[in-house]
Each structure stands twice: as C-alpha cells, then as structure tokens.
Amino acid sequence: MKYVILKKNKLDEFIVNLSKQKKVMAPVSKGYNNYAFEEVTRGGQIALKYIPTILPPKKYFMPQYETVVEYDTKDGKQNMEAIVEYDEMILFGVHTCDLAGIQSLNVVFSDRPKDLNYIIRKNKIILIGLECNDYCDEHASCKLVNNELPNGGYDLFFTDLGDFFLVHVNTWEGENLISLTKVFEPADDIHMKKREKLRAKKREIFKNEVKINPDQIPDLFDRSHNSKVWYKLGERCLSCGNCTNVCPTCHCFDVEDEINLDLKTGKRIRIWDSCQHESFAKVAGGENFRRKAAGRQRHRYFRKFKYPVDKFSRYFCTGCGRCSRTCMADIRLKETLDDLIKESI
C-alpha cells in the first residue's frame, strides 16, 4: 500500500490541475444543508464537510436520461447505430457510502447479460474518495452496513487529518495522478499514527442505532415477508419514486422510443423507473403483482437487505439516509427495521 499526503493549502493547485487533464464533479453547497455533485475548477469551490448529496454519483456512471440507440428508416433504409454516452471524469470527494453504491451498481451491470454502456462509462471515471471523519446525521445508518471505513472501490482516498490530507494511493489510475499533479508528499509513521487515532475516535461516534446485528438482518426478512408493518408503511406511502430515485444502488430503468415528427427518424432512450410506482409491475393483460403501496415499500426493503445478500453476498443499503432525508410520507429506514425487530421478538 502507498500513502502520500496533501498540505491543505495545496488542495486548490491539486484541483486546478486535475481540472485542466478533465472535467472535475464535486459536492458543492446549494444552501439550507443541501449538496450536490457539480462541476468545479477550484479547490474552494468544494464542500469538504457535507451530509450526502441530493442525488448521489450514481447519476454518472446511470444517467437519469440515456440514448441507446438512434434510427434512420428514410428512403427505405433500416439503419440503426448503438450510442453510447459518456464523459471522461474525475469524482472528488465520494463519500464512502457512495463508493459502496457504485461498487454495487458494477456487480449488477457486470451480472449476465452485462450492461456495455454502463461498463464503457464507468472506465472513463476515475473515483477520488474522501472519509466521513464526523457523524453524518439521525438519517444515516452506514455503521449497520459495514460503511463507515472505506471497503476500496476508489483510485485515490483522501482522509482529512487538519493541516493535510493523508491519501491512500489504490491503482494505476491514482498513481498517474500523483505524478501528474505534483503536489503531494511521501507519508510517514506520524501521519499514519494521526490517521489511526481518528479511526479510534470514529469507533466511539459512529454506533449501530438499530438493535439488530447486521449479519441477522437477512434471516430477520425471511421471518418478516407477511409483517404488518408492509402494511401501515402502504397506508402512508404516496408512491412518488422520492426514496429510489436518490437511491444509490437502485438501478430499475425504462426504455422509450422518440419518434421525430418526420416519423421515419428517432431515437431509442434509456430512464430511470422507479419500483414504487403503481404500473411498475404491470403486465400485459393488466395484472399488476404489486398493486398496493404496501408490497411495493416490502419490496424495496427486500431489495436492499434480503435479495442482493442472496445472489451478490452484500447489501444493497449504503446507509447514506438518503430515502428518509427525501420522503414526503416521512417513512424512516430505521425506524422501520426497529418495528420489524420489535415484531419479531
């Protein structure tokens, strides 16, 4: 393992540079507590200390809107091509809740079939991750998943340590950016020493609020498919999609066609969907196999605790808070696996 540093007053040379080799996406402040991943060009730019942003990188490397292919039938012609969109990035400042969101979007879209677009796209960004060093707030829950310390997924990892950053150096693609920037250090036993005793104080401030341990979550599914708590959840859902829309790890999309008016050219698109809506699982014929609110909210907890821990062995909740921050009918992540344990007791 290699570790350099970075002197804070450095940082903004370190984003000016990166932002002349590509473009640079960063948490930015938009005011009232609220963040989001946008542009930067600029070290002060950047939102160091930030609760997760409004939606998270995913957006990246899933766009929300996505041409997948692009058709031509005038004069007879049968011509489609395949597109695929991409930009060349570099992240800053993931989370580690959203390096675990995109390391489960790679196992699904590695999955059978693979998913090209996804893959090609997320081989032009490169992930710059920073440590969570504080308690993000009551919505998190990245303890009960195993996220509050970084589990890779990243090139460079910055940890900040008050006048420097101690950076974990994890691939080929870090390590060119070492060279190429310049302004970083060799790290020693002292800052690796100072990282040690923050990870210490992080074993006292990040707890697991839910009485459960994590690896009896998936058995706590199996006994709790025909709960009542399906139930009261459905009786406030609105079914808006709020909650799988900033989802990090959600991935169900739609595809569209969009004719021009000359009905003879067009384009084929990719968007985000969302399991919460009522026509989600319609069918031909009118059968819907989750016509009410209720399956429809069990079936994205099972999504993210139970499913994915049987076919991917890992969790499909980042425990970034993101679907409690954002939800109208005020249903809590937490608060509803503690009345799946009360019930189960």
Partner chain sequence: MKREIIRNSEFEVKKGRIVSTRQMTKIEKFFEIALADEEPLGHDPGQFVEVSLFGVGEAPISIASSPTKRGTFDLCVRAVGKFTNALHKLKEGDEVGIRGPFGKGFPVQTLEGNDLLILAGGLGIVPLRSLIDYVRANRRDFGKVTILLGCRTPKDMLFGDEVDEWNKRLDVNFSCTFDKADPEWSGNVGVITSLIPGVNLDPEHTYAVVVGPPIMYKFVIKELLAKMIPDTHIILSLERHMKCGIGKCGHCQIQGIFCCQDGPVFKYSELKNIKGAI
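So that was the form predicted alone. Now I'd like the form predicted in complex with its partner chain, please.
No partners, no molecules, just the chain.
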C-alpha cells in the first residue's frame, strides 16, 4: 500500500504536467448543479466538489457513437476491416459510484464472447478517482450498494483533506504518473489520521435510507415481478430513454451502417440504444415483446438489481442517482424501491 500527498497548490502543476502527456478529462461546471467530464489543461478548470456529471465516464469507455467496421462494396464486394478507435487519456476526478459503473461495464464486455472494441479502449484510459467527502444530493443511494468508499478500479485515488490530497497509488501506471510529474510528497501518519477522521465522519453522513438489507434486494425483486408498482411507473414513464443514457452501467446498443457519398464505402457504427424505447424488443414479424412502458421499466430495474446479481454477483446500480435526477416524469429510484418494499410486507 503506497500513499503520497499532493498539496492543493500543486494541483494546477500536476494537471498542466499531465495534459502535456495525454488528454486529461475531468469534471467541469456547466452552470448551476450541472457538471460534465470534459478536456482540461489547468487545475482551475476542474470542479473538485461536484455532484454526478450529466453523463457518466461511460462515454469514454463505450462512446455514444463508435465505428466498429469500415467497409467497401466496390464491384459488389463485401470488403471490410474491423477497427477500434480510441483516445489515450487520463480521467481525473472519478467518484466511487462511477468507478463501480466502469467495473460493471468491464464485467459485461469481458464476458465471453468478448467485446474487443471495449477491451482495447479501456486499457488506453488511466483512471484517477476522487473521494466524495459529502453526500451529493437526495437522489444518491451509494450507501445502499456500498459504493460510498472505493472498491478498487482506479490507478490513483485522491482524497481531498483540506490543503492537500492524500493519494492512494494502486497500480504501476499510477506509480509512473507520480514519478513522472514530480509534484508529490511522501505521506506520513498525520496525513493518514486525517483521512481516518474523514471516513469516521462519512460513516455518520452516509446512510442507507432505503429500508432493506441490500442482501435481500434480489429476493425482493423475485417477489415483485407482478407488482402494481411497475404499472404505476408505466403510467408515468414517457419512454424517452434519458434514464438509460445517463446510467453508468446501461450498455444496450444498436448497430447501423453509415454510407459515404460515393455510395460504395462507409462504416458500421455502434450507437447507444435504450430498452425504454417502444420498439426496442420488436422483431421483424411485428411482434413486440415489451410493448408497454410498465414492462420496460420493470426490465430496467431488474437489470440493475436482479439479473446481474444472478449472472455476475454484483448490482448494476451504482447509487449515483442520475436516473432519478434526469427523469422528466419524476420517477425516483429510491421511491420505487420503497414502494416495492411496502407492497411486499
């Protein structure tokens, strides 16, 4: 376990230094209570205290629009090359909920058959986490899924302790950044104690407000397949797909061809799709297997709290609260869970 510290007044030097090597992406303010991961070149651009960004860092791992094949149909041939496009980058300031989101995506795309586009791109991104000292807002439920503290998934992890950051060095790549940038100092017991104090305080602040032992959630869902809660959600849901777009673990996609003006060459692209869209489970013969919004909402919740637990032994809800924050029909994740619990008693 190696720890170092970075004095706050050296953050700018650190970011300037990093950005000379690779693109650096970090949360920046986009107006009141809105944040986004964007490229930065100075420490001052970064919002160190931020609530979850509009889109999670998923957008760098699984871009909204991605070329998977380039093709050429000259002379009636089906010539092609499978490709991956990527940017080498350093992601700075990733909260623990979003680190968990990236871990979920890693699990999905490295499960066989493997998705090489994802796997290759993932290893071009260096991850620097940032601890949440405080609860972000009423939509967060990170304590429910135990994501208020880091569970790995980063190269370096920063904890803001006033006039310095305590930094956990987790990987060789992280170690390299430390030695390359030369702005870090060794950490001692006083620094470590300060973090212990913060974490003790966090235990007071971060509470699971959903009245269920997390271990019992899959069982709750087992009993809730025919719940009225889904029909109530279905009546409100606009099927816009905002909740799945902003979810750090949602990864459904569509594949389309984009043809160039020569009408011969083009590319096959992967774009984000949403299981909330009306036609998502429709087949060519016309049958639609999730015709109603209620069934689609149920499917979304089961994809967070039940199916991935059976398959990968982990929740695909990271507790970030984005789906609740963005929903135009005020569908709130914690409320839904509360309603399911109430109904099941």
